[in-house]
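We begin with a single chain expressed as structure tokens, specifically the form predicted on its own.
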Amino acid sequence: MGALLDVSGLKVNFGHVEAVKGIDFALNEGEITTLVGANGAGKSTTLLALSGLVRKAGGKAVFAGHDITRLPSHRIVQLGLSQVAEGRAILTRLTVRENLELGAYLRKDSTAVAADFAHVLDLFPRLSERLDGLAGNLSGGEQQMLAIGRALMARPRVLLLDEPSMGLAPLIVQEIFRILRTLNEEGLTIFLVEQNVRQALRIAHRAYVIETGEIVLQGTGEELLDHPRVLEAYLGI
């Protein structure tokens, strides 16, 4: 399987600060790729640049043969990249059902949308019990499930996830990662940005470590789990 998304020389500036310094990476179709690093290393900025939510200062991104470098975010979603934002960004005053339906707002294939809606509820049975309740009344873990479910309603080819474990209890984190593995086994390509280095590397086929806006290590998830620099800097060993 070849690269579904190929990124070269990606740069992002905030004023005079170079937040991402010309990085290269690729996502292979059908794999989980993770970008790990400390807080402030440039992980979230990289995802936002891919989604068209922050401006790229340089570089190129090609997704499934389309140059998406300068495309607006709604066109990027239409092509098949959906992002689950850090902090979940659900619409708390809408119901669970309305949040999920919003995920499919660019789609016209009502039969397929209904099938995807049913699939999301199969993946996240807790949501089916709360469909007509306000999203703001969900627990943190349930809100994260809703955020992932809403992104899936766009039927993406690549799911971009920004810190899905943030602020969640360990048991809920395990559940979220189990579901990500299930989605990947169903064929979904996943790009995971995560501070929980151990969990991310355990499920990743390919991994990159970013420090102060630069990629400093890359390899398989298994290789980086055993890498001395990762063990010392991120796993406290």
Contents of the next structure:
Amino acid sequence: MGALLDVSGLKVNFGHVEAVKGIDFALNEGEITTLVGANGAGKSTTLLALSGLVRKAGGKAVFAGHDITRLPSHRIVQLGLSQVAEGRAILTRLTVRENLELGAYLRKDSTAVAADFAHVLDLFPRLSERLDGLAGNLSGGEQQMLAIGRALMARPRVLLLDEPSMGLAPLIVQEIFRILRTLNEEGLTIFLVEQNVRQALRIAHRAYVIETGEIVLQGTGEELLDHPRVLEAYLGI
Amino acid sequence: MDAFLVWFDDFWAVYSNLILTLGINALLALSIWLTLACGVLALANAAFMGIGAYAGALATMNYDSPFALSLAAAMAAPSLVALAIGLPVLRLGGVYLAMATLGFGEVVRIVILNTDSITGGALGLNGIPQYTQWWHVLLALAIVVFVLARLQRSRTGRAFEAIKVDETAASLMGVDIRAHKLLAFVLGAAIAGLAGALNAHLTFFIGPQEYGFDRGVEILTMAILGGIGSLIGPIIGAFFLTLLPEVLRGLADFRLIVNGFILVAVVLFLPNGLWDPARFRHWFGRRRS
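Here we have the form predicted on its own; I need the corresponding form predicted in complex with the partner chain.
What follows is the entire complex, opening with the chain shown before.
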């Protein structure tokens, strides 16, 4: 079975610094794949490069048969690769409703958009209470939910998430991971970049560990949870 | 009634120029509002106004073109220039874009200065037929406001808003950032060109000095002072900034000083501009309850 997203030899440079040094990974349809690693290992850079927000210095990315290596970011979104950026990138001066509606910016099937809107509110009931409030007044957890909801409004085939646990209380983190699992059970392919290694490995089918721009380990989520190197370096056991 | 008509004739004879300038300045403020609405600080509008003024005036004087056609030329010429320079220049952000567009403005001024045979160089163009009537300005302003209001509520307008708040978020939603910025830049150039030609056919004379740095800053000030949250803001800002020196004329030598103080006070106490509905609600809502 071919992978839904296949990345090979991906390289990203920032000036003279090689942030990502030619990594390979693949996302299988219907699975949760995670890329974990420490601060500055190149996780976010990898995601930004996938979405076309950062220039790739080398390598190739093929998504559902399309070569997306050199595509501009709006075309990549159009193909079905939606990213929830780090720091949530909420439009704080717009209302929650407007944020969600902008998520469906590229879609013209208004009845399906309305259905997805209802579905997002089902997933995140807290958002429905604050639909007409400014997004900037939401709490951190609610903003993360809004960011995920907004990405879902594009009806993506793959959801890319950049550290959804960042700066959130443990309870909220658990809630968000539970929702990611639900979304996956509904058939959504998810690529999760995380520093919260334990949580990410628990829900992931496939996992990659990145260190200073290189993939150093890969396997199923369970395998890596028990891997001595992961235990020592990331879980502090 | 007769007395009123006589009074009005007098009034119009004295103030018609000022009143038409109000409308033209409002157009200019709206032209820069368009780029500001998607978070782009481009200061080329004075240059676009100049290109429009010269294109329109030359069409009228050298080719006897009807006024409508001159105005069309005045909108087309700066749009084409904006399209050509927009692609490379709009890659820049923030102050760098402001610098680049200011530089472009200087280039336009120098080019006009040095093409004497066409533009009259430093002497400018003299004897432009005075075609601009009050209703031309009013109609132009009405059409521009209508188009911009429609645009603001359209998909494109929401994309502008998203780009202004967060470019990364906007592109992750599938907004084509470059195309939208270019659209705002080119449309703004067309409006500025229209204002330039209306002004040229009002003032009889145009020269390269009118479209330099000072004018660019004035256009920006009008928009920011009025408030860029809505379309009403730039119009109010243009009216305010145009009328203030006239109202203060009685102060003679102190005029510019007081003028400056009032501007500083407005910026200090109304940071979002003169037209700030949220603040009005805050002020008057309190009193009512």
